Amino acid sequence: MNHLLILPILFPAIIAPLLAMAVRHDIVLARVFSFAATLGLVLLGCLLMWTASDGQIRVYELGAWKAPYGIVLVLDRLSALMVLLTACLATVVQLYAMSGWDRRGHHFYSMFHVLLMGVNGAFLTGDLFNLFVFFELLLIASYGLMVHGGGPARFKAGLQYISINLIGSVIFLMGLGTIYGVTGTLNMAHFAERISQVPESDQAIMAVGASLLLVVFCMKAALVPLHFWLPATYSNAPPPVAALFSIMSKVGVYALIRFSDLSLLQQGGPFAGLGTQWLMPCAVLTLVVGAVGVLAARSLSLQASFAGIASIGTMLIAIGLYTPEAQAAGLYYMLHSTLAVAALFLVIDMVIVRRPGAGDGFDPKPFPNQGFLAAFFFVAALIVVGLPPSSGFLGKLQILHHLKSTDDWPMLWAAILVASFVTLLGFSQAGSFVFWKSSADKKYSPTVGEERQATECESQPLALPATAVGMAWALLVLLTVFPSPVMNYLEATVAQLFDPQQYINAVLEPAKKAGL
């Protein structure tokens, strides 16, 4: 077996525990270990990415138990992808929490390679209990981290938080054990083959375990009208943290795009195609919802949690067309996203230090470095919104292409175009009264207290900070200049996504051969 399949999840698991009990009075000590553990996670993710991109799946059984008996791990082109973008996005946050984040709370090293450790198993788990026990994981990690630095707003959002996701996990118990009871496991290549085969009798009950599933990861996803819980938790918690959250939607939207990939899109199969008519419209929705938000809000990390719901929305909409193209036209956007949305809210977060008084309301008060500020946040805007030459501009100019194939397509057209349009309103919005109008406000008088803040401001440092927005802006540089490796990749993996007797084979294959 290939031990490389284990070690995303085993490193942050070694990691987390080292950082809290032996290293955690020494602040630089744990910035080291940490950092170096999360470079680490990047380097992997690199080999593991090079590994799956020759097209063979490779399956890693726990304890030697061969599936569906034992517990498996399996890498495909997807999972590669998501651990190394998971790698890459925790290596930019944890360089801009460095610069005085993880001071402001107990074990922020610890919980955040907890949560590594839940969202690489998720991606990387071939059984769907398993998957459970990783949202479990990185959500308790998620709890910690939501309430970092304390305030009874963050506590109060956490509350919800918690209760929202307490709520998730009983459905998810809920359709396990509806699914388990009909099929009699939950390795997903056993419960993908296993399916087409459910008696007539039992095929409501299935039908039911199933759509309970769907649910959970349209929550995860955020997923109008199972959104309602990102916009609070997402401007509630610390920036840096809600800049890492960006990755635990995508894992919903991993779920999504595995469980349905692989079970019920099987032509002819008496479950094919269930829920996935619903997709598109609540994509298109989720959009809606987004970009309204984004012009409706009058926070800075308000409009950032409402762009990220924006952008899921879109990325669904690619993903809801079902089709090989479309599907990897989604996932490019994925990638932009993600990376995009957690830049936005480090860039933010470098606004908010320096607004004594104010924080992120459109609140027009001149503060500290507010030039260059207003340049990032430009960017930062622009990014999201997908402007050319971003690599988010690329992502909707494909799916916009191959929406065209579809009998709505001016429909989907008009809703992109215009939420687009909407969402750039939303940010003009709030870059004229943050940065415009406090620039021209010379009546204004800051108090003492805020005097000394504003002193205190200045004397903090911007290197660190920029240099980790400017590490997820490289990397969609990246992205919008080599567009065609990267589409050549996606393309592959999606069509691997299409072949799922390829994955069924590579998991159950070795235990039939065994005679098991």
Given for the second form:
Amino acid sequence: MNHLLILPILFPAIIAPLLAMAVRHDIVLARVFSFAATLGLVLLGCLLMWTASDGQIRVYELGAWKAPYGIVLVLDRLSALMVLLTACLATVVQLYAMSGWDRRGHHFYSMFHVLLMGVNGAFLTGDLFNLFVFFELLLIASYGLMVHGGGPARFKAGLQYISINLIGSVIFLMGLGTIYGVTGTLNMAHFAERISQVPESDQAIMAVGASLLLVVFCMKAALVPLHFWLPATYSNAPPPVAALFSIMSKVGVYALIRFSDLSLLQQGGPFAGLGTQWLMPCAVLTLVVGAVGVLAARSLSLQASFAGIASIGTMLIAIGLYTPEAQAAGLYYMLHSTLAVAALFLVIDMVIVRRPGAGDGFDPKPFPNQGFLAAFFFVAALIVVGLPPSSGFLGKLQILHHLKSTDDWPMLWAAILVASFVTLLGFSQAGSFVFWKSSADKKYSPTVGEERQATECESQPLALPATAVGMAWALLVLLTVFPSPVMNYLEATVAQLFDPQQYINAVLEPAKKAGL
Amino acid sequence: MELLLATAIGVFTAAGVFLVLRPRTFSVVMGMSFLTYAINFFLVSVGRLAINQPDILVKGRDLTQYADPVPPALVLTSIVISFGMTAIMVVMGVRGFFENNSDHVNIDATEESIARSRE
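Can you give me the structure for the form predicted in complex with the partner chain, which would complement the form predicted alone we have just seen?
Once more the chain from above appears, this time first in line as the rest of the complex follows.
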């Protein structure tokens, strides 16, 4: 057994309480330890990806109990990729948080690492109930992070966020219970094996159970019409936390891909059509709602939240085609959009801390480092919209290319292109209100209090946040400059996903060999 | 037995859904607790109902004469998690009440706007 598989879960699990107990009074020590731990996770992610790149699926049996009797962790190309993406995003957010956000409340880094543990666990687990437990783990950390820094609006939005996720958990458990009642297993591979043998009389109830799970995954991914929680949550959360949350909606997308590719879509299976008919229309609707939201929103962070929704829509249009090439393109777009939306949130926070009183609203008000931040916002928005030469452009181009094979491609092309244009329009509107008009406004004369605030704003750190954003962009540039190695890896990933028998054998073969 | 359990699950779910849709934090918390009860009962029932049957292997016993041991484990996990979640929700609700001077769940709802909507 390769013990590397459990380290992405174990390592944050050890670091988080250490940070909470040993170094809670010393922010510098906490920063150093947490940063080192996050870099360690990046290293682990690289190692896992290197391990997984030989195409073999590795299984880690917890407590040496063979699947399906015990819980297993499974490492394939997709989980390795997601763990690495999480670690990269965490490094960016960690760097940014060190410039001040970590001091506005208690235990920022502990919750940060618990969240990472939950996300990594969700990506690595091979058991559906274990997936639920890791979901809860990452959610409970996210509740804490969401209200980090406090404030009335944040607590109100936090309560809504908790309620909606608790209801999600309830539906998740209902689905799990139904599935267990019909198939008698919760192991993903075992479930995939048994789903084709479900007797006719139980197929309807099985479909209900599987649909309930799909609904929960779509809710986590913020697919329309289950997206209502996202704008209020992301725009009220501290922006660095919102940047970190952009991986959480991808946990939903990951679970959706894993669950449908592994078990539902098996050739000729009775549930092959489940979810496929409505995923595409919902994804188009998500894209439209996201784009219109960007245009209609009256604050920068609300715009970024809707841009996140739009990117989920684009990605799920590709994934919802359920062809290997299109899913590879969708995964490429997912890598891009996670980092791009996170970077946008961080840039917006750099603006917010320099505009006391105005925040990220659209009222023109001059602020220090305006030209620099205007350039930053310009680049961040361009990348999110996906204009050339950004990685978003490459991603969208591939998605459009693969959509060509469908019957209603003119409609889908129009949706993606028009939505991109509307998003661009929304961001240019924001840019002209917040950055352009405010510098043209010569009549503006600050009061004494505002002048004192202005000197405070001048002293806001610029180098570290800019480095953090720059790092996210550097990763995106790598994605743009070297698309072919990335696409090779992604195509191999999808080939693995479309061969569920390989996964099932890797998980269940040891028990069969042992004669259990 | 089946009828009793099914009715209990149904009543708890209905009560839970009704309370969760109420505008104030306290009823939402109560509603969530009811929903958790419903789920716990539901999870008990997914392993088929077996009365007076052991979970643990006994030597020489017919293999069909056992209760499924997995659902109790699932229920236990779900109880622990829901306990923690209810606690965190209560904490968040109390803190939110002190920060906002209102225990309404809606973001825009203040006491005034609620009073106005009643008029």
